[in-house]
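Quick heads-up: it's one chain on its own, the form predicted on its own, in structure tokens.
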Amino acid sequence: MERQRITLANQEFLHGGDYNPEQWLDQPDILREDIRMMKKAKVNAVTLGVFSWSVLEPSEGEYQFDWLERIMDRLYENGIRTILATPSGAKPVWMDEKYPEALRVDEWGRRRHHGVRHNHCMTSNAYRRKVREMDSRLAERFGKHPGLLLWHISNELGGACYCPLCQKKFQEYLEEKFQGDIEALNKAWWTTFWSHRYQRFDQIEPPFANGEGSIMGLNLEWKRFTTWNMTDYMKSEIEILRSITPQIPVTANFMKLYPGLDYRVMAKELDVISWDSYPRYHNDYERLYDTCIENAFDHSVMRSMCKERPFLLMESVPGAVNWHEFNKQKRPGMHKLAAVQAVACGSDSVLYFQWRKSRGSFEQHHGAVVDHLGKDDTRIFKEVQETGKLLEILKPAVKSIVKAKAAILFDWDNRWAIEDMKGLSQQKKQYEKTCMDFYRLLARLGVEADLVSREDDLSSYRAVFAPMMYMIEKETAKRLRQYVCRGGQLLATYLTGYVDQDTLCYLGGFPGAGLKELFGIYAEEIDSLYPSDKNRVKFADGSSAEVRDFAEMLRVQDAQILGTYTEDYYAGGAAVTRKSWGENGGSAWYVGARLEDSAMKSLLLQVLEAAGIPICEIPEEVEYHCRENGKYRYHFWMNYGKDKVTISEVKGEDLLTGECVQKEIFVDPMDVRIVRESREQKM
């Protein structure tokens, strides 16, 4: 039975971010000034303690919490709540001196030295014991503090450890998974190839950089184990806090589409999903709209883990970061657009790293609300202040949610399997980009899409899009068949169903696992195209589209052919098909080649029409989202372009101006419009 979730009892959008007062304890005038400026900027929540271990416990067993309590008291007295972090993201030097087993070992088998952050072994009993002692004391001291809003586990959990402790744990993990049967593992990993068979589980090593890296099943299972091990570590912190403060919800901040961990596994253990967003705004290789729609995709990945609950934007930056290749400042107006985008996608917060810039060390030049200048009349401070006022206006929309009618299958296991696959074009596989392209095209049609895993329930979606689902086990294939038979519209692409959960290829043609019958086709070959290669797909209406990168040769069994190739030895062969299923109107669509946007947009329109999902084409360089609750819908438009645009057929109340909208609105360049519509009305 799933544990009863504790929700964040928040009645307003959180505004604030990481605050590091321990850096300024010797300057009380700065701490007083921080409070004054926070109130001016409409800050109502800050995160404390993220990297505070060396101040909280300067030597083993010497706990100094009084300074933290004074800060929390002062914040609460001024209407500012605390998100309190456990400080396990960075260890003090005394710990590594006394407990060297707590230091990580890298993929070359080298024990790391003290330093940086996330340098701990997740398996180390010594490290877990010290974390348990720290977390217990924090929970006992601050668990009933009226200002405590949320627990924040560590910071940006990531990385892997290859030490003997983790290696032994990996072997135990495998032995349990394969129920002690080493021959079952050998079969699943096809280890007879290159004579790599194992006789015992204790012979298996992680995929060291200078060791075994040629077994796809091993590589994939190590990534799964790393997620399992990190989740087990995270749970060890969560269990301490919940045992002492069961009333306080728990989060851990995720990082974009971090490739090293399957966040969907970790999300199951959290009360609140949060993440850190740092897009490369104003770059010279794409439109601002393209940068922002990728960020919307990332927001939507996080939102889709929440099961109809808001998520939190835990970190963003009001200016420039310090770790991009080019650390460019946000242009005027960009901060408001980014804040509104987060809210529009389902966030109940706009939080920053950091409140005040550090004077020294690694992040001394990372953006902050308060610069080294220390004044509240800077452009960045004023834009943060404006955002705080805007979030106060949007208060009625708190806890409304985004309800998507379409879903895109975006799966970490599949992502890892494709990345490790030896074949096709190593540079052009681009699984993440392909999923983002689907999201972008749907967004242009005004269709909100969730990003779900192959294990998620699909019954609430009218249309499901499954780009490049290379790895599909039989259970997923069964659920996809059920989805279509019940009336769902499913569109899959080339590279679907090639391997099972252990990366073993299916026999008898792709897609395997019984999906040939669902789509009414099978792929006999797949071709990789050089950029100079030319081919097209011709459709029944006479239109045609360019083929890029990949093309499958399809054998049609009982599907309708929608498009055929025009060039090369597979000219005239099927490229795009559709098979209708049953009286409920379900269909299985298959796109055997990577096609240009115009053709994909046309196909998506056909799928959406069959699914009964309303279409509303959004103007170029404008992003749209809708949040709703039982009484209202909140419509958000963000214009990233240089021209004013008109949005037609709009009725409701403009929340930013208070005006009544009867027909249309205008959105200025680098600006936003937000309209609240009664659910009794129709847009």
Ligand code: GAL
Given for the second form:
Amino acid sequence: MERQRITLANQEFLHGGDYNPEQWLDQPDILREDIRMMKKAKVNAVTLGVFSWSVLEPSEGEYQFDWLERIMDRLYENGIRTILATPSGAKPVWMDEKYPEALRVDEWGRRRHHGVRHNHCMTSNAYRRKVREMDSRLAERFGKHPGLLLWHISNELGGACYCPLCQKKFQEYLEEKFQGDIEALNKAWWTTFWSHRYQRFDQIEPPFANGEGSIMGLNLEWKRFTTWNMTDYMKSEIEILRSITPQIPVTANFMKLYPGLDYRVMAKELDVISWDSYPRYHNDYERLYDTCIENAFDHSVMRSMCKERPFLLMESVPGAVNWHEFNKQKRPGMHKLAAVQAVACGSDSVLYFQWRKSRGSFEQHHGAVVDHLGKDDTRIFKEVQETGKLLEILKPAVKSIVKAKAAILFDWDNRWAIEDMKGLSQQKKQYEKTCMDFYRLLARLGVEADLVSREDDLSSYRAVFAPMMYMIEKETAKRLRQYVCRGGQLLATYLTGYVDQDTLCYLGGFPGAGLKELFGIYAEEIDSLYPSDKNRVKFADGSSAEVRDFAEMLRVQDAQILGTYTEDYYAGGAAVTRKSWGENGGSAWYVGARLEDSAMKSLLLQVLEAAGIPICEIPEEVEYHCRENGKYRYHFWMNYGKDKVTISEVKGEDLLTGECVQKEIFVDPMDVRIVRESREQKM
Ligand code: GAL
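Having seen the form predicted on its own, please provide the structure of the form predicted together with the ligand.
Zooming out: every chain and molecule, the one shown earlier first.
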């Protein structure tokens, strides 16, 4: 049974961000200014303590928390609540000196020196003990502080350690997983290939950069282990906090679609999902809309991990970061668009990294609300202030949620398996991009989609899109079959059902695991196309579409053929099919080739129609979302384009102007509109 999540006690959208007063303790005037300016910018929450260990515990066992209490008090007195981080993201020097085992070992087997951050072994008992000691003291001291809103575990947990402790834990993990049967592991990993058979579990090394990297099952299991071990570490922090402060929810800030950890596994342990968003706005290789819709995809991945609850945007930059290839400033208006986008996608916060720029060190040139200039009349400060005002206006929408009728399967294990598979075209596999393309096409049709894992319950969705589900175990295949038999619309594509959970290929035709019967087809071959190769798929209505990158040759058993190839040795062969299932109206659609947008759009329209999902075409370069609660629907439009657009058939109250909208609204370039519609009014 899933654990009951603790609810975040926010009555308003959180506005604020990472605050590092420990860097300025010797300058009380600056700290006073901070409070004054925070109030002016309508800041109501800050994250404290993310990297404060060397100030909280300057030498082993010498805890100094008074400064933190003074700051938390002062913030609270001024209406600002605290998200309190555990400081385990970076270690003080005394710890690495005394407990060198806590230092991380890289994939070449080299122990790192002291320094930087995120440089620790997640297994080391010494490290875990020191962290727990710190966490318990923080919880004891601040657990009842009226300003404490949320625990923030460490910082952007990530990476992997290859030290002997981790290696041993990996072996134990495998031994347990394969129930002590090394032959079962040899079979699952197909180790007779290249004579890689293991005799004992203690012979198994992680996939070192200069070691074993040729066993797909091992590579995948190492990724799973890394997630498991990181989750185990994170739980050791959470447990101690929960034992002392059971009423305070817990989060950990995720990083975009970080490939190294399966966030869905970690999410189960958290009360609140939060993440850090740093898109490359205004770049020179895509439209602003494309940058933003990718960010919407990321927001939606986070949102889908905490269905029925808002997530938090934990970090974003008010100006420019310092780690992109080109650190371009957010253009005027971008800040508002990005903030509203986060809220529209289901975030209950707009938080920044960082409140004030540090004077020195690694992030001294990273954007902040308050620059080295120290003034509150800057463009960026004013835009942040405007955002604060806007969030106040939006207050009634807090805790409302986004409800999706469609889902896209986007699965971490599958990501890892596809990334690691040798074949097709390494460059063009592009699993993430393919999922995003589905998301974008649906968004253009005004259809909200959740991004779900292959283990998630699909019953609340009327249509499920499952691009490139290369890795499918029997259990998932069974659930997909049930989904269609119960009336669901399921669309899968080329590269479906090639391997099982250990990455062993299915025999007897792809898709395996009983999916051939579901789709009524099997793929006899898959071809990779050079960018200059030309092929097309022709549809019954006379339209045709370009094939890109991959094409499967389908053998049709009992499905309707919707499209056939026009060129090459597979001309005339089936490329797109549909098999209808029973009285419930379910269908299994199969798209055997990567097709250009126009064809995918028309296929999606057919699937959505069969699913009874209403569509509403959204103007070019405009993004739309809807949040709802029992009483209202909040409609959000963001226009990233250069032209003013008209949105028709809108009724309600424009939340930003207070005007009553009867029929249509206009959205100016680089602007937003938010309309509140009463749910009763529709009846
Ligand atoms: C985040 C990190 C912050 C800060 C920020 C800079 O990934 O959590 O501590 O480094 O990046 O953009």
